[in-house]
Amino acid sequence: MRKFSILFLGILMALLTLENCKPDVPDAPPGKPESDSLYIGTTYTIAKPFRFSNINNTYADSLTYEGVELGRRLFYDKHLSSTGQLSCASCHKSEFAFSDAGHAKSTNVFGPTKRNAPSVQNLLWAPKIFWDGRSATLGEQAKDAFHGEQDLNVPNAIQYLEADSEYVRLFKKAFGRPGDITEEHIYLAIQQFGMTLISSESHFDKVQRGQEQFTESEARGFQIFLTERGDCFHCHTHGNDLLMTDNIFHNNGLDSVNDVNDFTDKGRGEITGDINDYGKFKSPSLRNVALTAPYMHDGRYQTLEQVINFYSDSIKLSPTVDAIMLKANHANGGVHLTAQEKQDLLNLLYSMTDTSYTNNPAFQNPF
């Protein structure tokens, strides 16, 4: 009896060992249903950073690790462009906070575009995306970019993805039964990856959390930023929201025109059709701004020093110029900062660089 018990116990332990060592369930043979485990991803939860707005995005609760990884692969995959030479990452480079640093105007498969590719970060909190706000979600942004910049051929793209076993696995995990690779799922996967691109670990953030301290110059720059002396805080919000942008569209006094139809780029007005929106563009976040030159929607300024000089001394008037700019136009074009004030403000902006974001392995090229 004792020998039988020992034998039974040994068999049971062997079965348990085999159960724990089972490999991932393979695709089922033809004619047999696939295991449900092939269609269940692992939930990915986003933690709200310190003094960021609450996450109210309806898609935020549907993220999975597999969906995020799928989106990352699609973000870096050049095969999805008509030329096989351009991916999302071609114009949104991780080392430059996912901007097209160094290029005043980005180039797509058709040639040069008319605007500078903005940085991609913290867009989970953005109600409108692109300089002109033409997309309301990251999925819409992905669709716009795939067709407008990469000239996506949907049937060819799906055929390519279906031939890759890893893509097939990830689409199943990300979207469940039937796990089809569809055009819509491509955009939603990019959206999942884009939602995880969160920057909140700069020296500036750590000062706000009480973990580090500003230098004397940075502290002076922060006071300039927070007051009408610099008048930065109106468009690059601070306080209960550390996104460092109001996500609103402004004419910040870049160009002097007498008639709104004379704007070279109508900006938000192209989308709304409202002449009062002509010449207005979305306020970019100041996070990682030291990495994202050149600046403004058309990349006209190569350095942050030039940007500060513009707001200090070179604001121009036009019919739709923002009231904030008129207020800042204290006398002949700006707030007229001293050389020391400009340097202090510059040092503050450099404090917003988040190297843990630009170097995060989860955001890098998987290929």
Contents of the next structure:
Amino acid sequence: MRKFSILFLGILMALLTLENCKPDVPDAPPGKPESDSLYIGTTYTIAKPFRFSNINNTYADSLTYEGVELGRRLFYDKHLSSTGQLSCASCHKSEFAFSDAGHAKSTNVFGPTKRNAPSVQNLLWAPKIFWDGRSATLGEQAKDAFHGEQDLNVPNAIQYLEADSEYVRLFKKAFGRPGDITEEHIYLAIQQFGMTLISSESHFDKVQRGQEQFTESEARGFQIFLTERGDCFHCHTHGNDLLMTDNIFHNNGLDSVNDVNDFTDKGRGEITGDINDYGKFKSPSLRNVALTAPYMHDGRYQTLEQVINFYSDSIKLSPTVDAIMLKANHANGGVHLTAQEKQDLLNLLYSMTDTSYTNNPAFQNPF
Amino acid sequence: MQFLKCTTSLVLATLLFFISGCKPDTKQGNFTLELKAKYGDQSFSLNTPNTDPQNRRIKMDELKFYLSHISLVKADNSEVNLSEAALIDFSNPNTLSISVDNISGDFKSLRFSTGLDSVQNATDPLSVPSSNPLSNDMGMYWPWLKYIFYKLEARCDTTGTGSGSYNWFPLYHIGTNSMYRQVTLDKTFSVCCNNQYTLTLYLDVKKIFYGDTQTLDIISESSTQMGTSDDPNVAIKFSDNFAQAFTF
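Next, report the structure of the form predicted together with the partner chain; the form predicted on its own has already been given.
Up next: the whole complex, starting with the chain shown before.
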């Protein structure tokens, strides 16, 4: 019996010792004797807002607070541009729902671009990103923007980041071992930050949740929006969710063009090469739209009033113009809203402003 | 040596036993329903013009609809279910065939419904996975009127010259429970014996406009969004013609 007890104790001790020996993370790279906890980030779980789709992106599973914080720093860090003058935030300013505050066309390190910097929110639910949808993920988008707008020099950037102890710490926490600072990890960190940019606390949202009431004018505006009277819903709703965009590409009748090759900007067609996509752009979300002037892919309209007037009265024909745009009275330019209806619609759009989003301290410049 | 022979025989016998046990039922076969579209005697594809009986050119940007309760009816009236709900989208070839394996029998007809039944139509599209045909991501739902059963968006050159510009844009987005239709099409065939049987079902797009009993005029009846909005008669006419536009 005693023999058995000793044997049992021996096995138990061996097991305990083995358990203690088991590393909870892989071995440290040679020459980097940091303790293991340096390589473990804190899991960040995204809460799905009311009437948003389930989060299908598998990369949402690997989110950490440190990865998100790292992404925020990279988003605001001008050192990553070739000129040292521009960061992502230069054209995506938080107080304007991450749009470019009054600039019709944004300017990158190479000079003026051909498009308006879109606002940023709820891109976790966007299957395609950019006006022309050329990126499928926020990480791809970050790579495109770092090279296309900021002229990222990868070796220089990595050298800069490796010399900064806070960046070194965050990269390790965000990406574990090997926690090396790599080009890919830069994009993935931006992706993590981008996924947390969620706007769902506007007056409009609270009305949908039954917590607040529309004013009479907003309620009339919502009816105009949701019916063929205004016919806004085709492109600015998405099934039963509250993204306020269908995330699809349309030619909304901005320009009168006889031949598809005459579009100044071919938009989606540039990516697909399909002439049926020429002149089409992704429907932007109407969330925070009152903060994101000027409007359209080329920033041609300065005010929301101009935008409403365009949709009401000035739709133009072209070979790829969406049939939806032409449904109502297309021979005469649009649905022709009255002045009161235009005001009601404007009030509805203002109800979608979410200042808790634009003022969120977690989204501001950390430097 | 004798021992080896015996062992080999035993192993072979055991193997044969298992192999024969795994052998599929030879009476069963596989079935595929394949969806195609045509325009009368003309071929059809999206964004490609067809010529209508009034010499107008018409081409479709979008042709997308629900079929539900698709089943094969046996000679004894029992049914083999193929799909509870399928979203057919002519811009996505993956949606144009429905297969079911290991079925058998002598069949006399194909039965299906166009649109969704009232229970399906009451689904919250945010409650089902994104791969489900009823998902929010399919672009077939409006919160105030539920699912869009049939979506057809077209461009027409009404000049009759065959070379004018596309100047007319019929648009049909139709839903609501009363637009649900049931269809039974007779076809005698057998599935059995490890064979693959493919049945091709054609949607004759011309018949949506030039139906067996009524014409949907693309000029005066060029658009409707839902059964309860615009002119409900256009939605009813479209739904009736649509259900009668299927043929083998």
